[in-house]
Every structure is written in structure tokens, then in C-alpha cells.
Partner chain sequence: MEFVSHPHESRIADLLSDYADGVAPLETLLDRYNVSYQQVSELVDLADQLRSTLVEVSPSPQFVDGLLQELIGEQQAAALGWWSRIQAMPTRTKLAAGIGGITLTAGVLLITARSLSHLLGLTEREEAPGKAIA
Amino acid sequence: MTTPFTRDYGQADDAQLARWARDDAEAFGELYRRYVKKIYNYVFYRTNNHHDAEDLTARVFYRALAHIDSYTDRGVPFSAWLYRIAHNLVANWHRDNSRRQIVSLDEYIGNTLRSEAPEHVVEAGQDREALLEAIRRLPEDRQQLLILKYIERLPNAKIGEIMNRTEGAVKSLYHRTLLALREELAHYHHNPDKAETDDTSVQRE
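For the form predicted on its own, could you give the structure of just this one chain?
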């Protein structure tokens, strides 16, 4: 499709591209190039399956394109809109497949959580598998928060836009999550045999 004037897609911001994308496929293509890897990573860490992650990522962008006319930048950036679409599709995927929401976080733990989280949560010598299992038992919103913060490396304000929470609420949820993980790991090290079978300690906080 031709445009009435030359458009600099690479320099345009997301909001401008979204407006153009209503009748300009190249504009949507630029949005796709900017966010396909981030959306794929987010979906993969929620599904633990490359094939399903590829399929769901494609569906995120199909849905975004189908509804691009309805998108307006009213305090919700285009990227947050995409993450919300991805979140909803992943939630439907889990429900349709009757699967637990398990996050593949091996790389996440090895490369980010151990080095970046406060020392009182993840200390040298703590068992890696215990931490992985504790994260897998977190409620969905807390798993989502950790992925956005450590995998996507988003600031709290951006996470709030995606999760439809205030920045203060995100900070509060994050601190409660770290406290829950600390309690779970302390419980594990005092009672390693019991911790292997206790599937509720993180969820009840």
C-alpha cells in the first residue's frame, strides 16, 4: 500500500505507528519488529513450550492487528496493550489445557534473580531448585510480576500499566512476593523433606 507522503517508520513512536497501522501494513510491521521478541519471551516463560509460545505470539499480533482501529493511547502505551492481549491469551491457554501455570525460570534464576534480588531473598548457597519450585507455586499475578521485572526488565511504572495497577501497588506486590519467597526458602532449609511435599506455603501468603 502506498502512502500520501514518506513515513519514517523507524523514528516514529508507537502511538504514531498505531495510528498509521489502521491503513498502513508497513507501520504495523514496524510495531511487530519492535515487540515480537519481547512478547515471545513473555509467552514462553508463561507456557514453558516453544511451539505453543510461537503460536500464541502469532495470535497476539493477529488479534492486535484485528483490533488496531480500537486502540487509542489514553495512558496505556501500545506495548502495555500488547502485553495485556498476551496475558489474556496465555490465561485462556492454561484454562483450555487444564495445566498449572508453571514458569520455566532456569535461565531467569541463574542470570538475574540470584544476582539482582535483595540478598535477604537469594543468598549464596541456597538451593536453586528450592527457589525454582517456590516461584512455580506463586499465584499467577506474582509470576507475571517477576517475569516483567526480571525477564523484560521493565520499571514498576510500566509493569503497573500492563497489570492495570498503580506503581505503588506494584511495589507492594513485589515486596510481598520477595517476603513470601524468603519465608518459603527458610522453611525449606529448616524442613527440606516437608518442603518437597508442601505445595501451599507460598500461595497462602
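Given the form predicted on its own, corresponding form predicted in complex with the partner chain:
All you get below is the one chain by itself.
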């Protein structure tokens, strides 16, 4: 039987760490170190600003800590459990923020800088923004898939565990996601006019 003094946190797998984490702060700390950047990335691309990404990332880990006793590795890896917490919190965040659209300072600064930059830089920036905007208009599961595939670089099997789908379903969803994005971008290029904001934070009803 291991004690906190003999435990090798670095070598332990997630399931073992999760068991220890019920009464061992160091074990939970190790899990945190392994996943904080991944969860932050996931949340950042779902919210588009660092402030909310930090807030939601913290909430994810607080919730994980509060419910660590109820986690058991019955076919759901710890990473999948953590991503599901993140997914639910982000979904709630979007629901709570859907009425009021607040332009974050990041976006305002981005818009301002682009308007002062050389044309080719502006164009490349606009294409990037258009793509990010198109991604944010996708349904949540498709956004999640793109983040897990391109940022986390997870294989389809792992994505399937997190999203509770088969590998085949993940591939099919990815195909449909690309088709939907292509459509969104085509719509954007035909209607490039977007409302600009001229204040640091504007609430649109």
C-alpha cells in the first residue's frame, strides 16, 4: 500500500491519480498540471477571450475537485470526464451570455490594430477572423471536435471517448463539419459587411 510519501505522482496514470486525489492534494495537483493547458485551450477557443478562458478553466478544476469522489474509471478516462465538465460549463456560459453580446477588449484591440495595418496583413487577419467566426457559429459538438482534433491533436479514438461517439461517427462528423464550415465561409465572402464596434465593451440586446 502506498502512502503520500512513497507515491510517484509523475509515473502514475490518471486513474490512479484520481483515486489518490480524493484525499491527496499532490495527486490532484499532478492531474491539474497535466490538463490545465489543454482545458484552457479548449475553453479559450470556445469563448474567444483570455479573461473568460481563465475564469472557466478555474471553474472546471474546482468542479472536478468537488466531484473527484464520484469519478470512477468505468470506461470513461479522466481526460474525457474533465472535457465533459468543460463542455458543460462552456455551454452554460454561452447560454447565460447569449442575450448580451459583450465585445471583449481582445476583440476591440484586434479590430483596431487591423484597421491600422498594411493591406495584405489586414486581409490575412480578416481571413483568419472569418474562419474563427465561422467556427464559433457551428454547433457546440462540431466546435469541440475541431478543437480536440487540431489543438489537442487527439486521435479519433480519444475524441470518440470524450464525445461519447464511435471512431466512425467522429470521422463522419468531421467531414460534415468541414462541409458546414465551407458553407459558412462562402456566405461570409458573399456578405463581408460586418457591424464594427467603436467602444471597448458594447452590449447588444
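These numbers come from a predicted model, not from an experiment. Rigid core: the largest C-alpha set superposing within 1.5 Å between the two forms. Positions refer to the first chain, counted from 1.
Undergrad: Verify the C-alpha shift of A53 between these two forms: is it 2 Å or more after superposing the core?
TA: No; that C-alpha moves by less than 2 Å between these two forms.
Undergrad: A180: with the rigid core matched between these two forms, does its Cα shift 2 Å or more?
TA: Yes.
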